[in-house]
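Form predicted on its own, single chain, as structure tokens, below.
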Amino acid sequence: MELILEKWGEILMTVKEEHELTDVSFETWLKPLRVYNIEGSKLYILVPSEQMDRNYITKRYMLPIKVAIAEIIGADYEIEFILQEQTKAIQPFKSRNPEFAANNEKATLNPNYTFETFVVGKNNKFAHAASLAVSESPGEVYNPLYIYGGPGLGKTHLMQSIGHFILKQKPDKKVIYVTSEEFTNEVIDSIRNGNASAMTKLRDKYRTVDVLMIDDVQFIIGKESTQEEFFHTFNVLYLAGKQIILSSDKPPKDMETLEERIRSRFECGLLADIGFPDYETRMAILRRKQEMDGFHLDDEILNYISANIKSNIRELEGALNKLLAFSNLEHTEITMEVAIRELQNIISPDKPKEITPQLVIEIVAEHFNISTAQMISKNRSSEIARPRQIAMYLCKNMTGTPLEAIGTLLGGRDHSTIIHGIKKITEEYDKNENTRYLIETIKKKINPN
């Protein structure tokens, strides 16, 4: 419920899009619908205007809400339109936690990642018991957190399992999560302004906090104002016994540029690793994603997905959703047979990594915290948008891969929708440094090496 009040704009935003409504009927039927309750499978949508026709409503608007809700919240529910005569009988939703849903919505944490959805192994166990002591007395323990390890490993979902635990116990605490290079884009943002009050705004935003998590940290070393700022905020949080969590792709001691007043800093709290997942790690993780998914596959699937795919959990994960897509758009079973022709591209044991579409389409996706499914629907709205065009780019030039080909893995787009998607960000990476950044810490997160 918390999760659709808070995607409550963004559905009816989606509708309003995929069915190209006007804005006179967007402001007349769906803008004033608000969400009263949900009662096992069935969401109560207030009509709060006996002048709209709740009839009408139904008929027209049912099924592109309960579509839009599948999609974007990714459960399927009943769907009942209300009059206000009939809320009598019908209790008010009341979140049990106010404050948690506002600040959960500030900290910007991914709703997925959370202890409960995280795959204890061999390979995490010592991370994931440091990353639960932290949660239950931030500032008093590790403190710095440094997570380090190689990409797609876990290190973003134990972080932000962090913040989900410490808002749910102590709905007032200022929590926020920030990849290095949001981090980066707010004081370059702060400086170009070139006046006193945007600094001091980033400073209140940042300084303020009672756990700030910064992900990928490497990436601000070598960036003097930002590694600047990023040091005094670090000192002002410690000294006021505010927890600091940090995650990288490496140990401080082997970061070359690292500054020695920063590097003593990143060690004066608990390093922590993540190595790589031992073979019932990787099919835990696997039966804990198909169950998430409501899709099941054969052991004997499972197993060769797990013996052939054993240093990333991105790309592990990455394949069950290939074969799940496949599932879904063919309407097939998959077999043994289908699982080895659709991940011969993804699964080459004697052959160097290949980057494939496939795998820039899924990182794109979860550096924006948005879902592969959601990068390939009809949603046209800008936080969707703008990470499918992304995408574009980034597949042209980094795979090669023919424009039609593109087109196709990214929901059957046509050739000038792809053309004029790489066109737009090749424009701005040439004239904007923002996203000149942007574009390159994901080229570093596609191909670390």
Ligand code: ADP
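Positions refer to the first chain, counted from 1. Basically, rigid core = biggest C-alpha set you can superpose within 1.5 Å across the two forms. No experiment lies behind these values; they were computed from the predicted model shown. What changes on going to the form predicted in complex with adenosine-5'-diphosphate (ADP):
- Core-superposed comparison between the two forms: the Cα of N143 travels less than 2 Å.
- E317 is not among the residues whose C-alpha shifts by 2 Å or more between the two forms once the rigid core is aligned; its shift stays under 2 Å.
- Once the cores line up, the CA of T281 ends up less than 2 angstroms apart between the two forms.
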The other form holds:
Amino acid sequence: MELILEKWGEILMTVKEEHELTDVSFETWLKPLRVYNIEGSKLYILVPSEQMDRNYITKRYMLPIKVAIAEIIGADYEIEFILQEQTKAIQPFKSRNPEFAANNEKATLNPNYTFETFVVGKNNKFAHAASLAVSESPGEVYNPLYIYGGPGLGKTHLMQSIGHFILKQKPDKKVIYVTSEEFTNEVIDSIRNGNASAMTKLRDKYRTVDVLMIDDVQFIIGKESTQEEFFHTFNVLYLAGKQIILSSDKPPKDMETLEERIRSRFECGLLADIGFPDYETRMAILRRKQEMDGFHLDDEILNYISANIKSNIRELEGALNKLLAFSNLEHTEITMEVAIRELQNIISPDKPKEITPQLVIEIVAEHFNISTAQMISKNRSSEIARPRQIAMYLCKNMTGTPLEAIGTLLGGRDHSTIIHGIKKITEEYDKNENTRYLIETIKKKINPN
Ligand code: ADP
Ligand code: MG
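Next, report the structure of the form predicted in complex with adenosine-5'-diphosphate (ADP); the form predicted on its own has already been given.
Time for the whole complex; same chain goes first.
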């Protein structure tokens, strides 16, 4: 039951995505639904207001929800939608784990997102260590801690691990976790409300915390009133030595519409990036998840998944969930054949695009908004020369093309020019996290799988 409660948001989002629902349909029909209880294999879902049509919801959404639950939880439930007046006949659910209920309510943390379940690999080692340090000494070491990286790479998981850790050590700490969208909405609501007390309430809420976590701050940008409120909240907390933790899909300097004063606040603590997991880390994550779910697949199948899903851990887990659901619903063993068939929508059915040096050059040019003609030209200004060197580096690393051939493709440059370019980017990559992030982003554009 707790699993369903905890994954309920994800289940509804899956229905939305798989059925391409518009926001208004989602808000109207799905978002108000509440898990009421489970009895045996029967799941009761509460349809809250009279205005919502239970028959319509049953007809239109019962099956999609059932399928999404099977995919995400790996279990098959019979679903019944109930109205408020029927609830008297059915016992409501009460968590048997009071700690779960209390902490979860206090900080709305996902109980699975802890350090214990977080697999440390090369890609997240630094961010993990920084997060642990912040957990042990909140407000004292890195403030703010700014975690960034692409979608599905573990930012939310890591951030919430900090929250859990702190609450476990000191349960009376006030810890708030919000997405920047929630924060924005609250600010806008208070402003719309127009009275001073709404604003005071909001300020009381955010300015009295010990730990404030704001997830996905890239969505705060471009909204003036929110930036203003955020800025003041930040200053109050920062000066009082309270810990602030932020996450974003990019480093502050790449957040174009961010006000300068906020950017400099973001940069005054520690920036920690999470990159793409390497093969070992992907396998370790799959193994860990298997263990947690009490499920076993042949290494050959795990290998198939991690060899094909490289840049998003959420998708990596999604593939495993899908096989788990299939095996539970059909009561069959998962063979390699079944895995390939069941995962064909996740693992692209088309033959992967061949990565040629031409493709690399085109995509690098596109990324820097220059033409391929400029790439191969004699122009040595840094706006052109640097992308060109990045192309050299990626041609070597992603296609294994001989250096002479890379030179020829890049406008007949000689061997030593290519060596120099590759060396320069390699050194930068090792030293500079922004370069690493840049390179990984371009790599992902070249090879999205
Ligand atoms: P992000 O916030 O960066 O988009 P999430 O934190 O939501 O990513 O992670 C996506 C999924 O992948 C979550 O289910 C999370 O538990 C899992 N995950 C990500 N990184 C790791 C890791 N290093 N070890 C174990 N699970 C991970
Ligand atoms: Mg996230």
